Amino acid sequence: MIFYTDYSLEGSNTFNIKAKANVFYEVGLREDLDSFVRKRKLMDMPRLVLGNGSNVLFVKKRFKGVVLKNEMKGIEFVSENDDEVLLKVASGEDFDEFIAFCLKKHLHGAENLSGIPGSVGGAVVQNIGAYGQELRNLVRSVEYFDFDDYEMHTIDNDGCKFGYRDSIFKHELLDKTFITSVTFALAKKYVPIVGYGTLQERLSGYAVLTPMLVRRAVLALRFEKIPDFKQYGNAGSFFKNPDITPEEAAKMAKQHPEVKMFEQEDGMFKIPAGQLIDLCGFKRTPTATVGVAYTNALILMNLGGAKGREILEYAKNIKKAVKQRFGVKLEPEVVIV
């Protein structure tokens, strides 16, 4: 194993946060981890698995404790039928190279999810969406190294609980576990996916859709709304965007009629937090370190040498300011160590 000692996660956070960790280890290898839990005053510390730091908000200057950084690498064929092909994909792959790689191969399913920052692994734990799919449609199994019985365990698409933004890895297995591969199923027959509105606008002209088109259009969309983190640091969306009950939403629309509700199969109503947010005045708002994205109110901003609890005071902000005027709770999206 590799690790360093007061290591700095500046470069290791897309919101570029100034922090440091008390120790910072480089996990490349299953045997690596057997390393790990064999140093006792190591796996007394707290601890914290990190891909590539997408989706973390770090709020004190110092994580003390022992960050393990998931350098697993590699794709490997499993299986196939006359319909899918299924691969074993290492979780420290960086998953819209992996994207890329499904296509080169004439793999589909994962097209609509391109451009989504993050790793494998950080993927699955996030159950990760966009444009009309989910990261769940795809897995089929995951592969996990568990603190507690240093054993390696695997459990299917249902163990996982996939849930909206969420999975038993934000639950039951908080902190217990390091995933070291995902299985996926990718379909040889392209089917297209392109219900969402904003995407089913874009390829409307286009008569044959293929899975190349329809990645170009969703990275160009992301690129339209998302800064580049290099510039404007930002972990895409903050919060999650919330559903309410049919009960709820009659009462929203007569309460507040500028408000957009959209049905869900489960009779749920969800409400696009960006528009909450925008409707608070938050784009009108900066402070001088912090700020929302003009393109998506949704995205919280380091504006420039922002500390992590800045960023997290307002977004407390923003959480009491949507609860005030729509009655509606923001839950974050982003893991605030």
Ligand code: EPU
The other form holds:
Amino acid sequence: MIFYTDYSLEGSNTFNIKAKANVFYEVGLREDLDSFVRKRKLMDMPRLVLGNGSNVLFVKKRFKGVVLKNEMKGIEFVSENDDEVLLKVASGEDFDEFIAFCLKKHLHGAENLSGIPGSVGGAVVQNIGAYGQELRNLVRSVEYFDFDDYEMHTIDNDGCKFGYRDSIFKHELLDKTFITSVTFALAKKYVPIVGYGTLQERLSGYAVLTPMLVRRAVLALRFEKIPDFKQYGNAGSFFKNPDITPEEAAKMAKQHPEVKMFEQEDGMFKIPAGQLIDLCGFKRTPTATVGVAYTNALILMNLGGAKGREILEYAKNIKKAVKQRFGVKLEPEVVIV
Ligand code: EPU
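Starting from the form predicted on its own shown above, please give the structure in the form predicted in complex with the named molecule.
Following is the full complex, with the preceding chain placed first.
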């Protein structure tokens, strides 16, 4: 168990914000959590569990609490049948490296989620999704340490209460748990998922689809749309894509025929928030330190030396403009600390 005080978080968040934490505690083993909870002083401080820091925005110069950095590693075989293999993956593993591991072992289902920066634990909290696949479709169970009773608990897929970029870990279990491992069910037989518009287009010339081909196509699409956070700090999509009712959609189509909407299975309509932000003209109005990506207006970027509160301020302006022009309320997808 290693811990630091007055620790710079600059290298621990993909927005590259220069915030500091009063205490930074690396958790590699379950025993580290046991030692942590015995330190009364630390337990009384505000707490933040951090994976790869790819979905957080630190808005204050200092997080006056303890950051628990997840360093848990390891992949274990659990069981298999004719159709699938269960793997128990430590929550601090890098999710994309796990996908590469699956491909090597000829295990399928995760390839559409290629290139998403983040840890396995963070992927669960956020129920990450991209190009027609969502993490919830792969999760069998999640094991976590509970800061209230100091015990380990396991919940199944239903218990995770997954929703669009949402899970129980953002609500009832917020700040109360440390996810230690996730058991994934991976398919032995490959069934390509290529219904998502841009991915379908990209792969239309291929007679046979392989998981590696799909992975490479997804990585290429992401590379074209999402700036490298090492150059321009960002956390992927800043807002969720809002859902509106069929009535609201009909009104929108009349008042703003230029807005593209996508009907969902449940009858609601999803509007790409990037498109609304784009139509409000934000691609042309960066500040000295904050702007949206030219390739996708849903991605807010640290153009260099931005303070967390400057990014938040810019996000608030976007929210206000979209509400004013389209009557649509945007909700952040990124966790604001
Ligand atoms: N669009 C514009 N202008 C823009 C951006 C988008 O007009 O500046 C329109 C385009 O017409 C495009 C549509 O919006 O066809 C959708 O854009 P895109 O396919 O890039 O998807 P997105 O809505 O921006 C979502 C996810 C991404 C995920 C991609 C691919 C959310 C909040 N975002 O983005 O997830 O990678 O689809 O599946 O659901 C993330 O969560 O951080 C993330 C990057």
